[in-house]
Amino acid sequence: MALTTALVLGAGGGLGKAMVQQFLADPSISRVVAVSRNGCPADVADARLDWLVSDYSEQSMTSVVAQLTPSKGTVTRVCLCHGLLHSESVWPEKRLEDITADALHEVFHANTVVPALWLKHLHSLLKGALPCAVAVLSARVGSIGDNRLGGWYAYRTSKSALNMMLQTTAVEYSRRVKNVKLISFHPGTTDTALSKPFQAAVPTDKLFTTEFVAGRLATIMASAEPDGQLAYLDWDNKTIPW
């Protein structure tokens, strides 16, 4: 069996940790590499797991990719779990008057810029003979065609921008990294810190555990076929309108 590597970027969040565990449970994956700001949690340990630290600056990303050079051509799974909806200084806007330049910059950097930079630096690492599925956490609210409620200006537009960035990357990857399938993934409302303030309005059967979503995403990635196209999918493997 060929040596295979799974890479989880933004592994410190709830879904990121669940993806690490999901990949570790997959016997077809030889090695799992996780990247986060704070390093490996105390409750996660496995002989096949390497945990790297990054502050997500471009210099730090370059260092991480350099450390992964020995894995070139073996990477078959990449999950980018970066995302920001709210923080101590940012809250989803309900009306135009709530928009601020600082919040737009902060949310766009986390949701659009950081994934773009990872894909910029990873392409040479991913190129190889083995099919590789690359999933990036997007959101249904990033769909222009599906937007009926408005609001959440920074988050919505950053996810729409992310989708365009991924589509543009898919065009170039189709020429330069033909073994990669890019997936823009909507996890649904998942029980993580990102959704915590908004869970009261979510029906119980629509609030998913991280383990459930990680399992769904892993299944989607396992069946993905490189075709030079970007897929915009939800947790149920259904296509979302752009």
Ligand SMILES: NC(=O)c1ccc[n+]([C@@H]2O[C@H](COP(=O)([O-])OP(=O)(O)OC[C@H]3O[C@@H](n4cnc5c(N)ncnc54)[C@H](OP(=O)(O)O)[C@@H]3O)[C@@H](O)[C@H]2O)c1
Contents of the next structure:
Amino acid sequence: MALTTALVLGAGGGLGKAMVQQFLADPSISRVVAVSRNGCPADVADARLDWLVSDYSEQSMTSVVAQLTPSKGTVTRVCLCHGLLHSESVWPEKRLEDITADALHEVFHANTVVPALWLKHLHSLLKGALPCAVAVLSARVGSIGDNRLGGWYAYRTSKSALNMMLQTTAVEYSRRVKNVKLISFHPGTTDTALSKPFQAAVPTDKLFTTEFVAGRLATIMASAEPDGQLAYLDWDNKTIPW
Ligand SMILES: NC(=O)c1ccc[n+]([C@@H]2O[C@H](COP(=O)([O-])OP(=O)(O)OC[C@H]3O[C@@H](n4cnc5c(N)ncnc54)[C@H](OP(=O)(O)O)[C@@H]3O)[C@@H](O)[C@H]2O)c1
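Since we've got the form predicted alone here, give me the form predicted together with this ligand too.
Okay, now the whole complex, with that chain kicking things off.
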């Protein structure tokens, strides 16, 4: 069996950690590499897992990719799990008057800039003979066609910008990294710290566990065929309109 590596970036969050555990449970994956701002949680430690710490500066990304150089040609799964909806200084806007430059910058940095920089730094590592599925956690609220509710200006627009960043990357990857399939993924409302303050309005059967969503995404990634196109998919493998 060929040596295969799965990479999870932003591995410390709810969905990131679930993707690490999902890949560790897959016997076809030889090694899992997780990257986070914090160290490895005790409950995911595993002999097949390497956990790297990064502050997501470009210098740190360069160092992560350098450490992964021996794995070049073996990476078959990459999951980018970065995302910010609220923080100590950010709360989703309800109306125009709530928009601030600082919040826009903070949200865009986590949701759009960090994933874009990873795809810049990773392309030479990912190029190879094995098909590689790269899933980036986006959100349905980034769909312009689907937006009838309004609100959440920073989060929505950062995810729309992420989708355009991914489409533009897909065009270039189709020429330079042909073995990669890019997927912009909407997990559905999932029980994590990100959705916690907004869960009261969500019916119980619409609030997913991280394990359920990780299983869905792993299945989608396993059947992804590199075709030079970006897919925008939800947890049910249904295409979302741009
Ligand atoms: N949960 C939901 O209902 C839901 C719905 C739709 C879309 N999503 C998307 O799913 C993804 C994962 O979210 P989650 O629910 O797992 O949330 P979470 O538990 O809050 O995890 C947040 C993730 O974002 C990273 N992150 C946080 N602040 C960051 C910053 N300033 N710069 C770079 N990375 C940062 C964290 O990485 P570290 O490992 O470094 O901590 C962590 O992986 C996000 O893209 C989110 O938008 C979630």
